[in-house]
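In the block that follows, a single chain appears as structure tokens, in the form predicted on its own.
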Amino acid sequence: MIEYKNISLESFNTFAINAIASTLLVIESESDLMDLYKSDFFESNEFIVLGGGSNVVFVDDNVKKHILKIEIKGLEFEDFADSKSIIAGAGENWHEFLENCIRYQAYGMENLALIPGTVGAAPIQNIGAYGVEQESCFESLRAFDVKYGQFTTFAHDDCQFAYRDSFFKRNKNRYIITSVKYQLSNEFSPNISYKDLSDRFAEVKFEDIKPTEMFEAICDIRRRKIPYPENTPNAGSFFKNPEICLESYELLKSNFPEIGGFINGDKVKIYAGQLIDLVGLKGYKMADSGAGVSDKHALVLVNYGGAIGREVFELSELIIKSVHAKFGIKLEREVNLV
């Protein structure tokens, strides 16, 4: 375990906020956990689990509260006659870990390519993208129960997954997850349900796509229509894509035919970015500030340069103002505020 005190964040989180812990502690391993509960930490300190800080703003200029950075590696496999089983680190990249599936011929999630963060935030937002949930393929996960000092383990059912949902999303800082498990299929057989996608491979054969080219078409597709951290600061979608009730959807048409939605069970789901977008803040950029709306997806905030948290906060609400004004819908932020 590793410990800084008055350590910058800018380098710990995807917007490059530049807010200053009091205390960061990385968690290299579960003894490191074990440790802390033994020192009664936990009982004494209010604390932040931060893994790649992909989906976290940081409000506040100066965060007292203690930040466990968890930085557990390791990848573990194992074959089956018709899959194969991974156990990952919490602390290891989404993206490098979906790399390693496909070189060890794993297959189920290669639409999540290019998500940022880290393989122990995966199940607690329950990540999805172009018609896949991790959800899919997880099995089980571990996790440190800090009321308690002891190693639980999470089945799928435990976990209560939903809409980029989980029960250690409604449960925070009660467990910190060190391991995931997944269930992956030795046989590759593409998800291009998404437009996308299948105007991407529009002319091959359904049996003829490689696992790589899809891999290399996710990428390009969000490099294309998403900004990534690396070049532009951001923490992805900001908004879930808010569900309503077919009537109530039947009536948002009506009043604004150009409104976009697919349906979800019982229920409609609209897409955030494009009520972003009507309400013309799609590229609006603050005053004074390096806050602003990407002008390539309505539905990602970004930091052009020397944003602070506050001002990101500010953004947003406005944004949930004017969508609720102007169609009744208030959206729900995706993205943790700290």
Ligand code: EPU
Contents of the next structure:
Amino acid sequence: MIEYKNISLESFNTFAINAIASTLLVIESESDLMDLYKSDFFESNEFIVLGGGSNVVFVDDNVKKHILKIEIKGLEFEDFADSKSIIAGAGENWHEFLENCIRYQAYGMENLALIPGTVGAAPIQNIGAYGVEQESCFESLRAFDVKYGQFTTFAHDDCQFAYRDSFFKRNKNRYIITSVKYQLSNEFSPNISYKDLSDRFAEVKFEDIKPTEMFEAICDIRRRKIPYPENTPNAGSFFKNPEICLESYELLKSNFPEIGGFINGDKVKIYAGQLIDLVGLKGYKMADSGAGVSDKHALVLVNYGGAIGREVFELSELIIKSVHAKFGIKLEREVNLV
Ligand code: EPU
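Could I see the form predicted in complex with the named molecule next, after the form predicted on its own?
Up next: the whole complex, starting with the chain shown before.
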């Protein structure tokens, strides 16, 4: 375990917010967590668990809570007749983990390529993109229970996965995920239900689509649609797509016919990015601040340089108020505010 004092968090969050952490502990193994438990760390300190820092905004310039940066590595593959199981350390980079899966001919999560962050963070908000959520291949995870100082295995149903949600998102800081096990298929069966993908492969026979082509297609679409944190720091979708009932959707559509939605039973998921776009905030830059709304995708707030967490928070409040005033819909943040 490595301990840093008064360290800048700029390189530890994809929004590149330059907050200062009073203590940052790098957790490299499960035994580091047990050592902390034995030293009464969890009883005596407030803490925040950080993975790749891709879904967080440090609102205060000084972070008083201790930061536990999870860097537990490791990949274990196991072969079965028609599937493969893969156990990955929580600190593995998600995209590199998927590259390894493809190399190992283990399929099912290609559509989740290029999502920033770590494997340990993936189940917490049940990451998803282009018609696939990680839960479709999730088997179990191992987590450290900070209350009782023991490791526990959570099966799929224990995790209560939902859209960008899980048991762990609702019960912060009781369990620290140390590894995740996925069950992937030996057979590649591309999911091209998302329009950009079906357009891209319109001229190719379904059975001729190669896993690496699919992976590359996802990376291209993401790079085209969403600003990449390495060029323009951001935390991906800042808000969840709101779900409303069919009746409200029909009423909304009668006033704003351009509003799209995905109908699922008696609920409709509408697009937060489109709502923000329609209130005219796409590409908006806050005065005297580096905080803004991406001009590529209105759901992504960005740091054009030097933005502080408080400004990003204020910008998100302005967006919530503007969308509410025009459409009567209250957007919910997807990112964690610390
Ligand atoms: N739209 C606009 N203006 C914009 C952006 C989007 O009108 O500035 C419209 C689009 O034209 C489209 C609709 O909104 O009709 C939906 O946009 P998009 O297909 O880009 O998807 P999204 O709903 O905005 C979700 C996920 C993304 C994921 C994509 C693709 C959430 C909160 N976000 O975005 O996930 O990559 O679908 O599956 O569910 C993330 O979670 O960080 C993330 C990037």
